[in-house]
2 protein chains.
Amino acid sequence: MAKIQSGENSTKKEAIIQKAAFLFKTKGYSATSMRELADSLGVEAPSLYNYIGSKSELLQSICSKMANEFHLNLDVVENNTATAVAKVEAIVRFHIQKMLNNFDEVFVANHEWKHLKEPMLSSFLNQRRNYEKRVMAVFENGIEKNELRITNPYVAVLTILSAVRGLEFWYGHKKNVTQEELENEMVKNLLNGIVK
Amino acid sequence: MAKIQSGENSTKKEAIIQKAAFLFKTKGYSATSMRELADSLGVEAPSLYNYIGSKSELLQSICSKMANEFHLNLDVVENNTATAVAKVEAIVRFHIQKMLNNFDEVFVANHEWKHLKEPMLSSFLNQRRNYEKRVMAVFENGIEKNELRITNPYVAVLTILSAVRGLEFWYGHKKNVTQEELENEMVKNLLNGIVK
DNA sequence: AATAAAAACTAATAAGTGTTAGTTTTGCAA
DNA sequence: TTGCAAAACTAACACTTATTAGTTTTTATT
């Protein structure tokens, strides 16, 4: 009957992906069923199984692709700035952005991926301990150069990255607030905190 | 068989509240199954119908109990405390304290809501606005009489409320961090955010 | 127009879901 | 010890679940 529709630059298994990720957001992963996916997409629930797995595999692709680009971005990031303050500033502003930009995505891999089957879960669980602790250590880096004034760098971490994590709270909201002057607001509000 | 265990202070009731709380924090709500959260009771999934209506009840109790705890703390801060930063401490306080020891109930309450059903969905979101307007007026308060620098009233709170929020992502962590230290420091570092 | 591959379909399976009905066991009061 | 209510049980229900098998339709190529 329909064909599954998928953009330009989009494989079939992409689109499928990309509203998964929506559904799993909307519902939670447990609490959507592939018949309400392969609805959604115009289509049968056995037709999806033309180009996917398992309905685990959809949210292992979500949970990984995540985890991969914002370890990519560290990299850059600690290759590509001077500064303690400025590693941490473009690291608030990456989260910030992708948290705007692939909200459903970024919440899935933040809420979900309770779901992952072994081993993925835990691998997917320590490649997030990774990426804490090389956040970390950009912090302690600026205590010792003495560009910070915080004490506890686990702290410190957990405090920043969790407010930045908490527009997924804002998006819907839409208040009269654009999303430059929001990151711009929220970087200098927690930026304050800790620059010396 | 096996009789359903409630402690001094709690009904037999409540002992199974608690109990899914913890499971629906664990596994969600719609991967927690009835046959399972009797199983952890050591009991039959029916039996526990002599004492609850329903599954979507349990998440109610625990929802609008959590709703009401908050709303009533922000009563007391409201009338007992005198400048805004006060104010403002003593609800980020409350909120690390809430979040450090009762950590099942604060956590479904954030996480599982969307599980609720109609009307107690609406309602409990209602209640959720409500308290975010409550706290904002703090805040806006607090940039009138110029206690704080602020320029964004609701951006401030999204920040601050998301980042002792984030403290569920600590827990279990059990880093070297004694539960004061970590209130006091994160109370500072968002302090020294906001404060002039 | 014929053919082969891709992608949809229908039907079915086995397992799991919340919940109800009806029955047995348990524990306490008389 | 008898009797009664509280609280457990077993069996069953009507549905929903992810997924497979087998078949038909669609699409593109020769």
Given for the second form:
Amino acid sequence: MAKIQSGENSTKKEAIIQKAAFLFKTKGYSATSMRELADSLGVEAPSLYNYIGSKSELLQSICSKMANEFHLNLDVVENNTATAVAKVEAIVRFHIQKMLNNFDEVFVANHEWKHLKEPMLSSFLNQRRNYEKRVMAVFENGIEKNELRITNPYVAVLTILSAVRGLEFWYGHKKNVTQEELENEMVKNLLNGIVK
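I have the form predicted together with another copy of the chain already, so could you send the form predicted on its own?
Single chain only below; no partners, no other molecules.
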């Protein structure tokens, strides 16, 4: 019987979670079976249970990991003594980099979270709301310090998060744009606009 292959810097459980994220993104959480996951890893389905308890545990792991990574990055940004503009840029760049480098997991956290079971569902939604409030506070502080123009912080955060989420379309149509160019152009457009 084949063994689960872990990556250079990952455990077997992490390899299972990454493959699950790919399948959940591609087929949807509901349409993905544990047997399918096992087949894609080249193992028997029962061997998966040596590493994970259930399919719902996989979804919970993916959503928790993403929520925690976004909050940890925001902790660093908030504690940075940089200007509000630098903070907003750091937040935008982090979001773009997560979409480019962890697309499957971010996609699942953005779309498949609704299949989480309680109490994880409520916890995840609270983390998302708290994150949005914290990012809005960065805008509010920047406006108070006259570092950012007066704007509705909620609309600014919604615009940025929606624009970055639009990278899902880039994945579907990958034009001749490098990841670096994509990140830099998005940051420039989101922070400076496109009007001359």
